[in-house]
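A single chain, nothing else alongside it, follows as structure tokens in the form predicted alone.
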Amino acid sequence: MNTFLVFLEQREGVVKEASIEAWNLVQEFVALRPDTCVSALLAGPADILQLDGCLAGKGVVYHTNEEAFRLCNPQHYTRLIAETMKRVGATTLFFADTALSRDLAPRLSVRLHASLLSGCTFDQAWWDGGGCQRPVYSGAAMAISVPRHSLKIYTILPHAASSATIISGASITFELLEPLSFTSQELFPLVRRMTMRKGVPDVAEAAIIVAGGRGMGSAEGFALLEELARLLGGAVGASRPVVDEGWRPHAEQIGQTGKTVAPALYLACAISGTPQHLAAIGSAGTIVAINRDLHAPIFDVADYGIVGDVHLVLPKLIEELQEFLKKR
């Protein structure tokens, strides 16, 4: 019998979209293998309900709501994790593609003596043989890569598709796990917190992202796309160039440098479009671009394009979606 532990990520208590959604993923697959079962390990205080009816397959979710896990200790989270796969038997761990576990996946790999693939669509090559397919060079090319050992550290891409329908039929079970006790040197002393505004939904997560490129101006110009957002229920998204100025926080920047997005609704607004943004924005569901510059390569790969200074088109545009919300 194989088992596999997928790792679901919170965030200040709530659980991760990408996370949900690469549990999905994984029980697409087990669907398919009646010899593999599916676990998954949840760190940190967080109400489970909010789980109910977006889990889909069977397994049991170990859960510990230590104080200890609230904030990310890569040390505490790597023990934890580490433990766990030790208590299932898990020979396959599975992190969503996120900011956290490209710091865990590696250490946990080192740990382990475990086979390392980041950056999966998680298709018909993992499917074929456990196989990693992964865009390279910018999305211009494929990779396959094939574990090594017996130990295998999956981190899978977002999609396009939303993780959050309610899913009938699924057996679900939680369990508490006992308290880890720590050594005076695990423990760390908090230096600094640092979170996003509350009620504004991840970039890399978000259903709809408004993005901007130096286009917008200056930090001020983003005031529109930030209404835009809201008008929207999406997220303000940012190039490389507009992280660079300042203008934005590192935690907007969609590219190879930043964050990988798979929105349902992308609006690109005075974005050029470069080889890394491309690459970053491949599984966007619909693309609406915003330049006015008629040749800017953000026109090749967009489903929607309005050429024209973004000043001028967005307040008209925030205009018309109010007028339309207000009839509804």
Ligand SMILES: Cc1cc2nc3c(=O)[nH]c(=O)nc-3n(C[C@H](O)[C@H](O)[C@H](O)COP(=O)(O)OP(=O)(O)OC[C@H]3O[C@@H](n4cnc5c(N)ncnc54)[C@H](O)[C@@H]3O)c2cc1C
Second form
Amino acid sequence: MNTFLVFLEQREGVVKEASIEAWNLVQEFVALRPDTCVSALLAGPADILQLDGCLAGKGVVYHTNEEAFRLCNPQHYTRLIAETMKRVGATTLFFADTALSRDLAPRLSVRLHASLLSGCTFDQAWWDGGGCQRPVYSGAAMAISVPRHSLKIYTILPHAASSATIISGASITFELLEPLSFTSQELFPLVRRMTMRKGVPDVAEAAIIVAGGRGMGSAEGFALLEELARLLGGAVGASRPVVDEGWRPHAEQIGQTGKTVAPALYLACAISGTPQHLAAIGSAGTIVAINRDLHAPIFDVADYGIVGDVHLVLPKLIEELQEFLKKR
Ligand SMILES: Cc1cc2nc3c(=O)[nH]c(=O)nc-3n(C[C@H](O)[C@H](O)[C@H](O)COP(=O)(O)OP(=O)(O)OC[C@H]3O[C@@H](n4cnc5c(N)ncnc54)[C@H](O)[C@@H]3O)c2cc1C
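Alt. form predicted in complex with this ligand, vs. the form predicted alone above:
Zooming out: every chain and molecule, the one shown earlier first.
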């Protein structure tokens, strides 16, 4: 019997959409395999009722309400996941590809002597032993990677699901885990707490991203992008120079050293389109670029382009959108 464990990541008690997607993707593969069972781990205080109607297939969700897991302490999480892997006899661990999993997965790989493949997408070939697909060379090529060790860890890119998942008929049970005891060396004082704004989607999960580059000119210039993102129900993203300048937080950085995104709509405002930025938006649905330079490389990948100054184009776009939304 193969046992898979899926880590369900929560923030402020809300389970991340990308983790639910990872669970449902794994269930799609497992559906026709009676020799495989799937469990999940949800760490930290969270209302499990939120998962009702979201998780497909069957399996057990192990949950711990311990305060030690409320915040993302990588040492605590690593120990909990490793112990849960052992407890359920899991040979394969799945994460959604998030900032937290990029921290936890390598730690677990070393601790468990497991093969780690990060940023994966899957198709049937993976299940048949053909390996999983991963973007390499800044997204210029796809590699097929096959794990070497018997224990495997995968982080799954958001929106990697191949088809809509059928939730009806799901059979999920929940089991509360015994608390872990931590030694004084394992308990760390809280140095600083950073809170994300509520109701704003994480850029890695957002279906609509309004991203700004250096050409926005200043931190204040992003007020236009915030307003546009609010009207569209999307998230604000940023290129690296914007983050380096301190105009936006690193959590919003998109690119090789930031987050990989796969929104349905990506609006690139005053972003030139260097390979390091484009590496992370290869899976975006529709790309719209606004740039005053007709020859900016972003136009090579954009589905729609507007050649113009963002400070003139964006206010007009916002006005049009406000009018449109008023009429609905
Ligand atoms: C190892 C490494 C990792 C990196 N990782 C990342 C990463 O994760 N993410 C990332 O983004 N970059 C990354 N970079 C940096 C990358 O090489 C580029 O420097 C960066 O992407 C450029 O950002 P930009 O497009 O905002 O700025 P620029 O390249 O300076 O482009 C600004 C654009 O704005 C346009 N513009 C200016 N003013 C206006 C206006 N008023 N109206 C309309 N358009 C205007 C200009 O025509 C120009 O095209 C990395 C680089 C290295 C070496």
